[in-house]
Amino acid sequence: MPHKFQTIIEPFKIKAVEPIHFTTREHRAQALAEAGYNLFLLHADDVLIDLLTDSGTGAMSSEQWAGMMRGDESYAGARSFYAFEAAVQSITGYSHVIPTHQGRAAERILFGVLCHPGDVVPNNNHFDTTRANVEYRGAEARDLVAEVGRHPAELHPFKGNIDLEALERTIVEVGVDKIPLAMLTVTNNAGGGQPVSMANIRAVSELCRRHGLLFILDACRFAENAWFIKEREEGYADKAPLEIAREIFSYADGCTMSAKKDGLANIGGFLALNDPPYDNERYRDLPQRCRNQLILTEGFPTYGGLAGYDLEAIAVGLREVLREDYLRYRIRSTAYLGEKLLAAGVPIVQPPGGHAIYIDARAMLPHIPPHQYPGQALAAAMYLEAGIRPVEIGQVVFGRPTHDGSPETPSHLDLVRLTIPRRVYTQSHIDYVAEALAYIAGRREQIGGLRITWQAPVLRHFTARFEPAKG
């Protein structure tokens, strides 16, 4: 792209379009009440701009659709698996590639094999299904994000970094025998989509090697993290995203991956591992034990719960996601929304992340206490006023229900995530979102809190129901 032009255009042309449904405020009010003020429970046809998630919601390319037509649906040994395996190995360098239907299946398999009651799994920040899969095994998911990552308005290039001193302290206090693995989420979704520096990844690797601990990446957004390293970390400006990604993976022993994010696919994921370099019983035959679990719950090792055409789509997507023109557009378009919101006085996590903008709902709605879920209240207001569906990442997702009727212990942050699907919306859609938030910000005092009327014991945010706290 010529450097004299500042506008970064979409690096694609639109070949097919999908109509969206315009609704009235009255219709949305009724839909919201019927859904129990939980935006997960809305009918998608009643949503104008869907920013709930970037997981599997992107638009696939013509090359991905062409790859799907080549899909080999053989039960065992399909050529589509080998194309998929080659694509994963060319980026990660890991010997064992285990396909799964999505990322949480990879988590369930890995933690199911490694974790036991009383164990501790450190991470910068565990996201929802990662935490749930650790805790389901009776282990503790311990968040050790660097202190700067706990302050939404503070500017820092790598707010997703793990606190290395806290990690070392945890290993010493808990003991290596009670830590089955250390994780690092790149980018750090729960902390505002913030990247992790290569220096931090390298340091975690060295620490784990010194203590004989397995080091695993949650790599859902590895390409976006690679781009931030290229843009912000000394010594990487002239390196290609693929080269940076390969270095990221080289420091770890494996990764879990939802290919619904930086695989640019609508479904799929994988667990990729090297043979652990440590000779102890916990890690012995780890890849094979994981494959055994895959066969039990997902499928044969060469399809793992996916159709052959899904494997082909992921193989193409993993190549496309590392193209510089795509990543430049992706990161800049997200930052554009952040800049518009800041100009409108909407408090966000700074600097903008790669896949989403996170509104600091607690700062925007200080009159709503954490136990009345300010993030959920703001998300509901966005749908009511503008037909936009974001997602709460705060007290509802990470809060701990009490059993005596007392208010919940506040989560560290109450955020609302505006998650940008890949290659779906144009600048006019994003301008509409910014305009809607400016309108809501001007009437923020009119937004009231919510209370939960029903919740599931695990991952409650997907199905919980709410009502206005004051009727």
Ligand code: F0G
Given for the second form:
Amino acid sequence: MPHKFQTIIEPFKIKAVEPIHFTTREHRAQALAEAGYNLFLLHADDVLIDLLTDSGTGAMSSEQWAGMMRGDESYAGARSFYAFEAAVQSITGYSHVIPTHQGRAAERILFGVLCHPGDVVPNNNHFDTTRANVEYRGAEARDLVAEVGRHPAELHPFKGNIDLEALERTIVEVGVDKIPLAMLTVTNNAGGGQPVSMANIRAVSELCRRHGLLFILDACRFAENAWFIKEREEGYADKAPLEIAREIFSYADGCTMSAKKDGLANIGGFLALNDPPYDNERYRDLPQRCRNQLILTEGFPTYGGLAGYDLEAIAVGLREVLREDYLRYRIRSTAYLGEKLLAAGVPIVQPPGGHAIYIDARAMLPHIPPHQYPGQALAAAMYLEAGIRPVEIGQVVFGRPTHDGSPETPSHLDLVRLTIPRRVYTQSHIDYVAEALAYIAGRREQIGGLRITWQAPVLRHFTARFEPAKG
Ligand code: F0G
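How about the form predicted together with the named molecule, since we already have the form predicted on its own?
Whole complex next, starting from this chain.
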């Protein structure tokens, strides 16, 4: 028997490198003040390790770059479209593949065709652009994640599962006529990057079929979710990620997808649909109606706002993302950071998610009340001390200003997301992040709260400005 080595290594070697930028603490203090303590407003060149998002920030492979050279830029019927369509269909099995410039464009098109004022769209947790696109249509985005998914410290293999009873209750109470579709987000980004089990996906599918409802996956991180199923759900250990992914997609009628995540591309997305299995006015000609919308704002149906070379990069990326060596490394390297943070006494959402580690800032900085934004304060401290840029997902994102000067109502959680770009940082970068957080945790009581000096009426987290709170 050959020896089985334990170390899981990066399954690639590096062909092109890009320098990262070392700065002094003094420089960062000034940059932070100029950015109003909002890390979205920093220049990326002032950031050493950028953990703002895993969206479009990945490194492409030599095969993807080679594919880009093969890109066919024909306006209609480009060869690259057919390569893209074949790649999407080989995984999803859906008959209609509609390219879009990114995930939210697919959402806007689908909800634009299906949703009306007063409608309700259930999901485990809507991502913020998904929610915004549902609400823009006057509909309600209702989050029905299972109870265990709401408790950061609780361990459960599938904390992204939807509460099936709550879903059924919603269908009965709201009525099928007011529910144009049901969704599941895999993995559940807004809920800590947690996976959804195959059993849960299958059960949602059966429920939707029984009620004649369209079931759509938000599939941004489908490959990571497939790997969690392989590792954690009985009966899947010996199945290939592609086989598991195909089963996931087989239970739904279509998906929206941001190829900036598990498409391993820097831009792109798609809406993929089967002809709805229900013969009624609401779903009649759905794929065609979506294509009509696509032409209006995104482009002709064989490019949908993307260059031919983008379509090629996605086609190759969708195959690479399902490689076992890649997924094993991807999920393990995220867990590795999580374990180091736990060992340093940093409270995180448990177990580690697929694309990110979420720090429970409210638990880590109990001396900062929610209305002084502990998540934002921790994110700013990470930048100041170590040049790391995470993203706050808490009071700043979910809280709402008050008009009488009273403190804001606390949001459910105050998290800071350390989002790992795909194939970009090595283990020593991650060791550095863990060391920085251990240092910050050791002097946590010195971190003070913040107050908002300016904010926009919607999606305030992108542009709000802060200053240190008094006291
Ligand atoms: N759905 C989920 C679950 C997402 O995480 C995102 C994007 C989208 C839809 C929208 O896709 O950006 O291509 O339009 N999430 C990024 C993030 C931005 O940082 O989590 P998009």
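Residue numbers count along the first chain shown, from 1. Only a predicted model underlies this, so the values are computations on that prediction, with no experimental measurement involved. The term rigid core refers to the maximal set of C-alpha atoms that superpose within 1.5 Å between the two forms.
Colleague: Compare the position of the CA of residue 458 between the two forms after a rigid core fit and state whether the shift reaches 2 Å.
Modeller: After core superposition, the displacement of the residue 458 C-alpha between the two forms reaches the 2 Å mark, so yes.
Colleague: After superposing the rigid core, is the C-alpha displacement of residue 398 2 Å or more between the two forms?
Modeller: The answer is yes; the displacement is at least 2 Å.
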